[in-house]
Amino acid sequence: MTALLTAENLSLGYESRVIACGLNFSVGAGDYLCIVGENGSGKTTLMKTLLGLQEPLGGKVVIGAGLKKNQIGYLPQQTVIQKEFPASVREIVLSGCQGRCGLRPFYNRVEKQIAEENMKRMGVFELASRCYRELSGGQQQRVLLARALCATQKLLLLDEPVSGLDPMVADGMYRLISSLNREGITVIMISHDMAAALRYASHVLHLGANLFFGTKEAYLESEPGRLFCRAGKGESR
């Protein structure tokens, strides 16, 4: 099976400091890959690498199984001025929709029933005329989600989905993620949280002195998986 993502001796950093260097790692269908690492150790840069929003010190990323770049979901860490955004939920998520609109300047019929079915799919749509910035942070998240989806039914880039959410909320958002999975996306997702990431994911990426890329089993029985997991680590960045 042709993967869907695959980095090829990837070197990742700013101008001439490299934060890691030497990885490589592949991304099926149906795949759920959890990036963990220590504080520094390039998580982030790595995923805009991925999406292309940075360019790769060495090496490369590859995109294969007919998916484009246009085709893929994704939800960043939100910064504060982000999460005061004075748009409605409806505008933000069809925003989700803007790499199949081309050069034209508005949404078709096609794109706002996509945004009207993932607002539905993520429990938001009765908050479709809300103004974002009233949400609570599960509210947003879910959300900034159904945006992420208006773009992908393939694969979905998370960068920490549950940073500053109660515990509670942050479970329910990690289930919601799993469903997705479950239903056949394919997710990809930095976390701080180690007992969530082994609790969902199939594969696990560990960023950091001693590199590692396997299965979920294989990273427990690793010296890096180890020794992260007894330290309770999980920090991000």
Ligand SMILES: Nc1ncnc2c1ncn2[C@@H]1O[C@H](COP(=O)(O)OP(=O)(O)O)[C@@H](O)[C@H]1O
Contents of the next structure:
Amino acid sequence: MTALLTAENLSLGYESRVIACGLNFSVGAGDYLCIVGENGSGKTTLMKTLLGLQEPLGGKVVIGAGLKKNQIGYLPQQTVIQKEFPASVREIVLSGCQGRCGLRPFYNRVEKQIAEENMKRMGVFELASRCYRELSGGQQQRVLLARALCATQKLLLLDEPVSGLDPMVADGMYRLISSLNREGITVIMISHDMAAALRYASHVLHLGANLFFGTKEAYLESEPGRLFCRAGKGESR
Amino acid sequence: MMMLDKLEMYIQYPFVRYALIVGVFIALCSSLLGVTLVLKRFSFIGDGLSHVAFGAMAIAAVLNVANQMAVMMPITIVSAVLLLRTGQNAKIKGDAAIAMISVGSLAFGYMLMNIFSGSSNLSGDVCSTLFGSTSILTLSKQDVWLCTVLSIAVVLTFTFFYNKIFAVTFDEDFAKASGTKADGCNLLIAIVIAVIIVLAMNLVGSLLISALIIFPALSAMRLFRSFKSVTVFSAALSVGCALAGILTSILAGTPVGSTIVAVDAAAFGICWIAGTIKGGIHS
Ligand SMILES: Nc1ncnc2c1ncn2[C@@H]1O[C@H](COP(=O)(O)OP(=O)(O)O)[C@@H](O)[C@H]1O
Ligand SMILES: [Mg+2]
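Got the form predicted on its own; could you also share the form predicted in complex with this ligand?
Below: every chain and molecule of the assembly, starting with the one above.
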């Protein structure tokens, strides 16, 4: 199998503070990787490093030959978008197609179509001309998801995609991601929700004191997996 | 009627027509990047650069070059690129660097003018560089052409990169992650800001440039909720205010730059009240 992304002896952190080190794993085309770990274990930092938004402290991220930057969709964790920003939902979702444009200045009909479909998929089409900053947290999350879907052609990275969504919508969300995965989109997702993570994922990366990377089945048998699952059952999430 | 007659008489003069043309173009350009500047916390760059442009103008004045813009433009563009770099570098505090550069170039510029200027009216010269001169009424045909060409270039660049500028301003991380050349876009924004500032220096002087850039955007943001409508409205408002300001200054004999900024400020006041009323009804 061809690897889309490979982490080689990767060390993460900010300036000189190391958060995690010695990460080795690879994500193949069609995989569904779930990244789990306690708060502050560096999941978000890892995702940003994989995306090239920040430099690794050591080691490297190798992007497979088959993957271009503009085929990647990304849902950031709680983006701090300035409260004052004037932008309509349509403008934001459409900006997910920006990577497809290359140097072309304006969106074409196909891209507008893609944006519309994804708004409908996420149930925000009725809000298309509303102002983003006036929406509720859950609605904003769905708008950003629709934007991420617009950019996704091969790989989708999600940082806690269901935070702020109510359980019904969250469930639909997971099913949608899973169906995208079955259509051939590679998924890397950070999640707190162990049950959902383990239902759909094919691989698990556990960050923290005892690192683990492997298939879901192997994870369930492993030490960190058993500990974490037990702890997870106790939580209300 | 008196006013209109007077206006009609003034319009006959080419220098008044030139001033109006240049004013409209500069107002249009300066409003375009206002939203980006306000929201991307680039406003500090705008402010810093206007001071750099002052220093550059002092150098140009001392060197006694015929075309001051030829000196100011490259210096300001290079500074814009450098400021952008330091602003992104977490290790050097961006704000401190900019404060240093901007205050430094003010002092340096004033000193240069003091030591080398042969002009008998030094404080008048300094004052007009800081607050805009009546020089907008003494533009040559060549100045008008240069300004027009540069303005059109700015507007075209902005239109061409409009969607990219939106993407990068709204969420730089996402834009970068999904394949938009965000760094290139930031560089472009910085260069365009530098060009706008050098242009606007003619109209309102270096201390009032920020007002020209930021007031229309803030006014539009009070009233509109999408990026496109805010951009279009702030451009229209800026042009309207510049026209009103120039005409008022001609009729009433007030300084051009500060009159335009005063009109911009008044328009902001009106938009602020209108926004409050509109918001009150909505929610
Ligand atoms: N911009 C930053 N600068 C310095 N430290 C940071 C920054 N962002 C996060 N951290 C630190 O890095 C650690 C990991 O953060 P993060 O990757 O967000 O964890 P997670 O997503 O797993 O909850 C935390 O201890 C956090 O305090
Ligand atoms: Mg996180």
